[in-house]
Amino acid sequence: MQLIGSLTSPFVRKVRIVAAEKYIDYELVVDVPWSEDTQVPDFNPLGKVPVWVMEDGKTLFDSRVIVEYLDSISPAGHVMPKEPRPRILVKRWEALADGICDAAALIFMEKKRPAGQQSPDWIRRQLGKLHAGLRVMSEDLGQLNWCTGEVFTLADIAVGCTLGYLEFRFPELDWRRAHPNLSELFDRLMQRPTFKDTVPVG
């Protein structure tokens, strides 16, 4: 099995962490979808990473689909509850984390355009989503040890990847000071080998 993706993508990192937490072996194929010589569209018609190539050659794309698949193929360390209500709460956390990452990625790409072509209104709109998402994350976490209570789940992985991406790409946001409980959660996550081994580089 293969995982195709970049070393900076929080969505790829999420898949890498889930696979590591569940002791699933795979080959990491580094491919940046923005590069002119990218092969990603050959595996995902949408041209996005991550892409998971299964043993029969078929592919899965979208990190949410991939991590659900990975959680189903190995009995080790389930990261998603089986009961419907707790499961949907974990998926809600994941959707919130992914939404913040989407907004952050749009800001990053917009700022790569020539200064005269950038849209300040567009950047402000995405920043508004980002800050609103962080505020809800912080409120929902409260004083809990983990996002859904006392058990480490996919919710924590998704949130940790989001916070790691913000720290990597947007250190000027200073989200730690605004949301100290998220900062404590992130530091706790960074003590796990699966997070230490997947810090974004590039």
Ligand code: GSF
Given for the second form:
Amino acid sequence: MQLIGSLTSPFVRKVRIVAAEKYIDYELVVDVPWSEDTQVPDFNPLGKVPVWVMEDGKTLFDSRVIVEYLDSISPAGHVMPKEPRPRILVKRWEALADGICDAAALIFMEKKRPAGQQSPDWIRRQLGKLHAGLRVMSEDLGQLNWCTGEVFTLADIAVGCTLGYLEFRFPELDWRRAHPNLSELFDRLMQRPTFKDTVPVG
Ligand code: GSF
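Since the one above is the form predicted alone, can you give the form predicted in complex with the named molecule too?
Now the full complex is given, and it begins with the chain already shown.
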């Protein structure tokens, strides 16, 4: 099995961490979807990473589909509960964390455009989502050890990838001071080898 992706994408990192937490073997094929010679559209018509290539060549995207699949194929270290309500609450955390990354990535791309073509309104709109998302994550985490309580799940992995992406792309945001509980959670996550081994580079 192969994982196609870049080393900066928080969505790819989420898949890498889930696979590593579950001891699933695969080959990492580094491909930056923005590069001229990218092969990603041959595997995902949407041209986005991550893409997971199964043994029979069938491809899976996006990251939420891939991690659900990975959790189902190996009994080791489940990252999603089986019961409907706890399971959907984990997926709610994931949707929120991924949504913050979507907003952050849109800001990053907009700021790469020539200064005269950038839309301050668009950037403000995305920043609003980013900050509102962080606020809700912080409120929902409260004083819990992990996002959904005492057990480490995909929710923590998704939140950790989002916080890592913000630290990587937007060091000026200072979310740690605004949300000390998210900062503590991130530090706790960064002690895990699976997080240490996947710090964004590029
Ligand atoms: C998002 C993937 C994505 O935006 C998922 O897999 O969870 N909902 C999807 N990937 C970006 C890279 S990044 O910002 O992490 C991507 O591949 N963009 C290329 C493009 O053409 O949009």
